[in-house]
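In the form predicted on its own, a lone chain appears below as structure tokens.
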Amino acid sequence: MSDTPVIGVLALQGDVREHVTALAAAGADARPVRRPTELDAVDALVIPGGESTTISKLADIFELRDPIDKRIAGGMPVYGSCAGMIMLATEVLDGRPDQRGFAGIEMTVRRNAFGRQVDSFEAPVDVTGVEGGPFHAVFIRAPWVERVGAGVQVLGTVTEGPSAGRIVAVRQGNLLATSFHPELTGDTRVHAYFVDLVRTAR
């Protein structure tokens, strides 16, 4: 088996190119995926930043939802950023009623937490598994974590600001989440953090 993992980045909108082009920097073989048969092609998975009502809408219409959630059961790796971070939690506050995510990270996450696209703002953040030091964060219309359970481990909180401690980055078994946007950064550690775990994980 080859020692570089395959990693889909799901190409129903948001920051896709973006994602593939980190994966790939850190050691992976990055490809969008957008139908069934290109999911079951993969190792892992990444869920773009975005619009998590809209992403919720398109996994339907494109038939990614049921093949998505039985191979979060089966154990397969995903990372989620912003709207990704969304569609991993078992519950969402300030959702849309007829949104639905994938549900595999326990954990209470509310949309927009941070403000309207106006209040984006640039925040460092010290991730645990990270090294190198804080990590240059992109908030951006981003959700943040209320309540984890108890598998869930906390990787990252904002320090600084009106926000500092809020939970921005957590780890549940194979499942990562941030609420920042690592791909629009030029730095690559979170990505190759998950490649990491990809290999791992196989």
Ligand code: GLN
Contents of the next structure:
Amino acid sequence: MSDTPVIGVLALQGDVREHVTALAAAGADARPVRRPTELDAVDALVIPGGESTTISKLADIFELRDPIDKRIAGGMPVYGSCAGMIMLATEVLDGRPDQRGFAGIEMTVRRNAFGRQVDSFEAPVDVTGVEGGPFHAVFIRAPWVERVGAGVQVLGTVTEGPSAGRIVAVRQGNLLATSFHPELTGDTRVHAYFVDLVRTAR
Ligand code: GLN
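Okay, that's the form predicted on its own, but what's the structure of the form predicted together with glutamine (GLN)?
Full assembly next; the chain just shown is listed first.
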């Protein structure tokens, strides 16, 4: 087995290309995943930012929901950013009643939590396990995490501004989620952290 992990990016909707580019820069063999057979061929999956209600609907239409749930139950590493974080939460506040996530991280997230006036903003976030100083995090209609279960490790909180202290990065076993979009900043440290996690999980 080669040392290069094969990481899929769920390509139903959202910023797929940016994640593929960031994963490749972080040393992965990155490719879009749209069909169950493509899911079978990857070691791990990224769920991109976008719109969680749309991703939820398309996961059913593309018959990916059960296969993804099964892979997660089998230990497949998954990283979700923003809408991807929402898709990994066991409980969603301010969601649409018909949206459903995958078998995921024991946490409650609130959709569009930072308020309508501040649709998008940037703030420094310290991420445990990511060296080199605070992460310059970009938030776009982002969720925050309001509650975590006992098995969930909080990796990052907003360090300054009106939202200081809000939980925006978490990990439970092989599942990683951030409220922000490292794929949009050219800083590949979070992707490198995930690639390492995938190497270790193999
Ligand atoms: N608000 C979006 C949702 O509910 C997430 C926004 C994003 O991914 N940038 O899915």
